[in-house]
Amino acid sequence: MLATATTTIEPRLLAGQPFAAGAESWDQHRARLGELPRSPGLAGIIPSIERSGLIGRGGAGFPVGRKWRSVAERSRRGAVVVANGAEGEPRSAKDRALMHLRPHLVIDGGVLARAAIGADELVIYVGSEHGEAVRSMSRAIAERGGRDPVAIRLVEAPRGYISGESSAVVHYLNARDARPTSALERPFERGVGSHPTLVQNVESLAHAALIARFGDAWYREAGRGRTRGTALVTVSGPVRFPGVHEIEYGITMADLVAMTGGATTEIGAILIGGYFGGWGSVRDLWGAPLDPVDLGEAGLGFGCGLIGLLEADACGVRATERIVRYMAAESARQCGPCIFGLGAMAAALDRLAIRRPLPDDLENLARWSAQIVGRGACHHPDGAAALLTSGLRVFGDDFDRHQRGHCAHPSPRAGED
């Protein structure tokens, strides 16, 4: 699943030896970085964090230093970091394999961490179905030897798409139970043991660990638009080096393409961001920047860094009905709207991508998924809902041949599963 690639300027995340290595020891790793900065630079690693404009690599893309300190001001004893590897994403790759391959530099993201907002605790979250990862961070951990300035715990999280909601992971390590609870349940103010938790993705920690080596500045170098830096995309579908990639946010998808070796066959549709994403045509992104700014500003988002290629001659119906189904029957099974909201809209869904629809399938499905937006105890169903705003959308056509009994992809292609 993993591919090598070059940009502009060198990799920075996944820089060293190559990946067919294996891990990254701590003496390779140390040798190739050096050690963290201590006090007094250790001081201004929040502000320069902030200066340096990271945002979180989880799918959300919130500011990481503005996150770092709105736990650092509700510190005082007992708050908890928790470096967050669950990737349930089905189709991403890049965590488990950042975690495999350079273990130390999440590690040193984490501690890092601690240090800048005064915790106590360090959890490593490891997606259990992450064999290596598993491995390789445990292995890293035992490395170090107690050396470190605080306990380091690594949990490995349950199978599932939400265990790796930040409310989620809090109440799988206070209850064992890896579902999302209410929005009004803050872990930055109440989370792990009931003190200020900072939940972060795995990527982002390990791009601090390198701003705390290099500087503010020098994160600032990477990045042709308006988000600077690097980030770590996966890529799926008909090209020629599928797997995880380091891109400078602002390359073209077409750049992205040929980084991976060129299509081998004509591309109808991307689905980026994941399955929290949404789907765009081709015409409209092939040109467009891998920036999280420009994709918002139409209507997607950068998300996980999933980049999903979808065959021209593949079913659109077919490919969004997989990804509902899927996400209904990942829900937490909660509350009403993923109960019934997204079983509904999955029911519909499969009757459509059989060609045997009631008269009005499509249309409630356009209703429901606006309908379905902000009810949810969690997030999820406003996933799915945006996922298949999007399909209705970019598949139009197809969609509306389906309402009809008719498809004019009769054959399924691999890329749509």
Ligand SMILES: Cc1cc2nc3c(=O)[nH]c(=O)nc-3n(C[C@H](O)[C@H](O)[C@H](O)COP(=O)(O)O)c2cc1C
Second form
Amino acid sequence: MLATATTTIEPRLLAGQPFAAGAESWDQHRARLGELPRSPGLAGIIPSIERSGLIGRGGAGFPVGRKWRSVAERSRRGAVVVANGAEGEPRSAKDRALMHLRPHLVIDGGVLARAAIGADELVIYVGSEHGEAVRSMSRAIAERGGRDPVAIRLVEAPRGYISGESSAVVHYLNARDARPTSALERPFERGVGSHPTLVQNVESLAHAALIARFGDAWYREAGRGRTRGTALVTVSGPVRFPGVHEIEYGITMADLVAMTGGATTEIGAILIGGYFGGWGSVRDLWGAPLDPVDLGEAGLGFGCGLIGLLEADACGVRATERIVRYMAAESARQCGPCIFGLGAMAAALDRLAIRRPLPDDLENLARWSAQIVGRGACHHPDGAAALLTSGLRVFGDDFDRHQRGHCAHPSPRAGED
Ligand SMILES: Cc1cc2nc3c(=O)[nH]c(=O)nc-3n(C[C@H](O)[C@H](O)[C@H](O)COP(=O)(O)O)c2cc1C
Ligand code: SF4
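Shown: the form predicted on its own; wanted: the form predicted together with the ligand:
Next comes the full complex, and the chain you just saw is listed first.
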């Protein structure tokens, strides 16, 4: 059972043998779940995925069925499926855990998507730094011994935050250059080898593989609120059992912290959705549902499912500065607003963090975070701007104090900053 106070839903993606047993083999996978349905069961798979309400787990939460239909409508002259397991988000571990522990579920999802949209090729794109996931996926492809009706190619993604952005994925597969291309070039129209390309997060594909077996009504049985299903989250910070957990959408933050064994110290703020997400205060989030629709209405996002808990005595300015500094360093350095905008934001935040700001640093940060949105070729600067905006809101008192040269929190311990 998922260990919340009131849920009765069994884990789905993480069902089966315990994590410590490592990767599930091809034989174990089929013994537990049976074969993936083939035609004629496949004929209705796109409508079934649409009815399920499955949304993408790579960050944007786009409906999976609608995306499959768009690519299928364009796939007459060949198409490609890319299972996106780059997971460049530094604190997220859910995709690498899934690829390591349940590699055949990911491959099944890719094989299913390929059949549904009529693609000729399936590429499994795994972050090269995720060694266990790379080895597990590679072993799983070998175990299947070419029995799938499609060629499966494993490609290691170069390390970096933006390597998993969909146009960067396509660019890398076409030209070994993992920098995003223009936002006007959309992979589902013109992607790998100029073919329509479905870039789909590995967790999204794994859910689709279960829907093909158990149906959309089964998928919708999980979920406490408006978004249906379960989701993988990575919990980081002061809880007894940080790491990857599977939750039912719509449980509260209080449920989730209970599920991780409870907080080991008082929590002050929560980073929700990862570096592309935003900060929320414990007061606002503790009883709120972890549901993408509700979070969106509150100006936040479920994103890649990263939930980062910040201790109450930690400084919000320093925590925000660390993330924006990282985002600025990860720019692909090809668009002015991204290079100079994120650079200026990171520099002002650094001055504020060390309490030696210029007189207008705080005012400028508020202005820049609004100006930079939509100005890059990809959404990387938008993510940094949203994170900063949320930091300015949640840690407003901390920012005001730092602008005046003070800080109410203990100095960071050695190595913490
Ligand atoms: C800067 C940036 C980095 C991204 N990194 C990843 C990633 O590592 N993995 C991923 O699945 N999606 C990532 N995405 C989202 C992808 O562009 C794409 O939307 C996603 O892979 C689609 O799959 P989904 O619809 O199943 O979420 C990133 C987006 C941006 C803007
Ligand atoms: S916005 Fe930034 S990360 Fe995106 S393409 Fe331009 S320089 Fe690269």
